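Consider the single chain below, provided in structure tokens and representing the form predicted alone.
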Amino acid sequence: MEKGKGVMGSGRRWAVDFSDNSTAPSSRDIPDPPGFTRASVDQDDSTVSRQKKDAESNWKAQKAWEVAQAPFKNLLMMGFMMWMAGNTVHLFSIGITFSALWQPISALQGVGKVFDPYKDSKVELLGPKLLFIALNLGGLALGVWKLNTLGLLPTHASDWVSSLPPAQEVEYSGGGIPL
């Protein structure tokens, strides 16, 4: 027996013949089960495609809101990390603070790219984008607040003393005994 040749002599070892040569009544003679109609099987392709597009639009809108709410988790994590870093100026607290400032800034620069996969004529992205921007601005405010608590922002008058002109002398005093 040659390699690749089956027992049956044809090129295939296993073959199934799907032609109906039986004399039994065909499946078309059997009535449909209760609740089944042939019309539901032969639905318009336009109806099915419209339903698929609606489902896809709903999915995109839901995912856009999930992406918009993602910075909230980052906000809580950064707040906890800043609390753990303390209020003293050292390398770890400065690193955490600048990370808290950098992440929202980079996220705000890429708002368009973040929501690109969810663009659709039926999906309104203004609300998710505004929420995303607001949460990232909140993260930025948290970073600025931490800079202030570390004393790294010039918010007091004593921080600007070097740029003030010297005070004018109002009064002169002479002392001692005239000679």
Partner chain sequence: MAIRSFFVPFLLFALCFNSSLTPVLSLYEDQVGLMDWHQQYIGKVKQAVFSTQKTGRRRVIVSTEENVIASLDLRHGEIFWRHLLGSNDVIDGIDIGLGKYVITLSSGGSILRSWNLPDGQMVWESFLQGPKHSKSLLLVPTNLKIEKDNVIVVFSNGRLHAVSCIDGEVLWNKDFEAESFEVQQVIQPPGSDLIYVVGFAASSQFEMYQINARNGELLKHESETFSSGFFREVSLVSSETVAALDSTGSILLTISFQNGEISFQQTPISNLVEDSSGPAVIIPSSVPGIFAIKTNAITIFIRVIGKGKLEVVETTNHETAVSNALPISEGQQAFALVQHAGSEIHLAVKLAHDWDGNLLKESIKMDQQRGLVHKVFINNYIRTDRSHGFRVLIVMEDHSLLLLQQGAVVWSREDGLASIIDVTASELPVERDGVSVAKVEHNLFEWLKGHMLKLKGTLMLASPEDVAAIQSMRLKSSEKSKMTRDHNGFRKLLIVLTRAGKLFALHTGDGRIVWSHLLRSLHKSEACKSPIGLNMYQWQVPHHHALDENPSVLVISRCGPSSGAPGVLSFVDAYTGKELNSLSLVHAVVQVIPLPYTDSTEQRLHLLIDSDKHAHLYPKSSEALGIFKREFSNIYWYSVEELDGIIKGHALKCKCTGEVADEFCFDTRDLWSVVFPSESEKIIATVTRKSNEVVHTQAKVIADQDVMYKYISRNLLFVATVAPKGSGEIGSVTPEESWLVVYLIDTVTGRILHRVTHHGAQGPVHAVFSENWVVYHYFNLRAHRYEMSVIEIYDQSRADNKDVWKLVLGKHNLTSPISLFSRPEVITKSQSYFFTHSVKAIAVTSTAKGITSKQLLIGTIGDQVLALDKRFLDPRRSVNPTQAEKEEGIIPLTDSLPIIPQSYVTHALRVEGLRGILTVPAKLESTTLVFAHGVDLFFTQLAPSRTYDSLTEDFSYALLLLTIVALVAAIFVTWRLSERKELQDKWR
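Having seen the form predicted alone, please provide the structure of the form predicted together with its partner chain.
The following holds one chain only.
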């Protein structure tokens, strides 16, 4: 988890620096340093810039796939920990199971954010997103399965009838030994 965050965080900062320089209008307000002419950059060779952009988008696509695959490692680790925790209900197993459920859910909630840095017109993000979602769903399924093996899922009849009140009786009878 820590590792994944690192990749995402540094990638974004790096990308932001790069693109801002060329597009952000705010940079125009700052006077250019002496000897620097913007025109020369603007009128740069289009092939160079295209190459650069291609390289960038390639890199973005690559990174996006990497990010998408990151939950897989997580999955393995979670599986290992669940195996370690055993099948009886106690503090440790419940904690592990709930974190295993919580992680994929929170990751799924933030799908957009995770892939935000790699947003590019040329980069196809659908594939990595689907993989990411699939892996997280896998993690979720693992969590649910664990929950079930712990017996915490209401899959038995007993879970549904245990609070049913007794049926009313139509007839009423009283009496007993005479006073």
